[in-house]
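One chain is shown next in structure tokens, namely the form predicted on its own.
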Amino acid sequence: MSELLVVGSVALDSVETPFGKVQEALGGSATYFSYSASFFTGVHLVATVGEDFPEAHLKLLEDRGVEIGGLQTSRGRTFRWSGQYGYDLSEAKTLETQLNVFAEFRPVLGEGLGRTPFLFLANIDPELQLDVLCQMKERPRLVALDTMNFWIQGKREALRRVLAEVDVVTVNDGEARQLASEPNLIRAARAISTMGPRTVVVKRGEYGALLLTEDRLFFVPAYPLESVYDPTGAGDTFAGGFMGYLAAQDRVDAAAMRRAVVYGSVMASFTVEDFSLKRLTRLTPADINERYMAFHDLIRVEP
């Protein structure tokens, strides 16, 4: 079993869907990722929060076993995001973004973190992602990166530089098409793989996930749920399950990648069943195993 490092955002989210709303709930890419991955292996979190960040949220992460020594407390207010979903839960309408202390975030890898064998660069400025890679004392066994349309459009050159240095990229279908300038999703994934990452994971929300590795395709549907309350953080939870499983197995071969995509889908399917991390706080390893087997039955076809 290997340990895992994530660098990203920790935030306070205010979210409204047709099924309810929450105010200043725990959120952020690194939060969802680390909480999800912690069900599989040891996770180190590097991010920043303000002086107003609730102690209860820190305790929630620590109780889950997430190592938060790299979580800086900066002078000012915590990063806040406010969003709203309609009955089409595939995309949020951003109502307000307050970067606050996150605007000045400069990740610093403390003692020992520069040798962590599995690294996830969550959705932050690609120049910061590059800086984190430069701080690594040893080249990690596996480096994965997430990004978004804002960086694809605004910092394409920096993004291309960091893409050339990573092994895996996780993007949603719209971002894949935008990054590759290619409307066909399969061709887009192949084009992205020529930019550096030999493995491309396309997160497709309610339509599942697509994996391209070693020029072979693998597709997993989304788990069929009758109740979906809040999709916020589902992609980061997916990435946490995906990377957490690989780190726990200490394997990065194609077969392990396929299983990791299913575990990522399993974790994401739990997240959307409640707001913020609420469903994950009630999760057990038995729940994860049971849903993994349900996925296995879902996609298995007799020869």
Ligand code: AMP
Contents of the next structure:
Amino acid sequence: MSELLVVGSVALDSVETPFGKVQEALGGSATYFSYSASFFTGVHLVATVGEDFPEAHLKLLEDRGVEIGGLQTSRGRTFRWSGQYGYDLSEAKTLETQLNVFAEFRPVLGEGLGRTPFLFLANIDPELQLDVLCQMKERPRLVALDTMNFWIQGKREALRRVLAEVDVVTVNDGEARQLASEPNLIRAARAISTMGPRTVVVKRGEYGALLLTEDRLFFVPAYPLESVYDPTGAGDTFAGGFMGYLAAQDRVDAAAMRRAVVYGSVMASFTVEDFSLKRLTRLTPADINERYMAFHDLIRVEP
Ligand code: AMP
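For the form predicted in complex with the ligand instead of the form predicted on its own, what are the coordinates?
Below, the chain from earlier opens the complete complex, with every other chain and molecule after it.
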């Protein structure tokens, strides 16, 4: 079993969907990722929050066993994101992004973290993703990266530099098209893999997830849920299940990647059942196993 390191955002999210809304709830790419991955293996979180960040949120992460020694409290306000979804929950409309303490943040990898074998560069400024990668004392066995339209538009150059250095990229379908400037998803995934990552995972919300690795495609549908409340964090939770499983198994081969995509889909299917991390805080390992088997049943077919 290997450990995981994640750098990304820890946020206060204000989210509105047709099924309800929350104000300044716990969110952030590294938050969802680490909470999800912690069901599989040990996770170290590197990020920053402001002085206004509620103690209770820190406790939630600690109680789950997430190692938060690398979570700095900086002077100023915590990163804030607000978004809105219509009945089509596949894409958030960003209403506001306040970088706040992230504007000045420089990640520092403390004692021993530079040798963590599995690294996830969660959605955050690609310059910070590069900075963390450069601080690694040893090339991790697997480096994965996530990003979003905000950075694809605003920091394309830095993003291309970091993409050239990673093994896996996870993006949603709109981001894949935007990054590759290519409307066809399969072509877009192939184009992204020529930018550096040998494995590309395209998250398609309610339409599932596509894996392109070693020039082969694999596809898993989304778990058919009858009530979805808030898709925020689904992508990061997916990545947490995906990387958490690989790190726990200490494997990076194509067969393990396929199972990892199913674990990612399992974890994401829970997140969307409630706002913020609420559903994940009620989750048990037995729930995860049960839903993995339900997925198995869902996609099994005789040859
Ligand atoms: P997703 O898994 O794609 O739904 O990601 C949702 C999370 O991304 C939210 O909890 C936000 O706090 C976070 N987020 C939104 N915009 C950014 C950004 N520009 N940089 C880093 N994190 C962000």
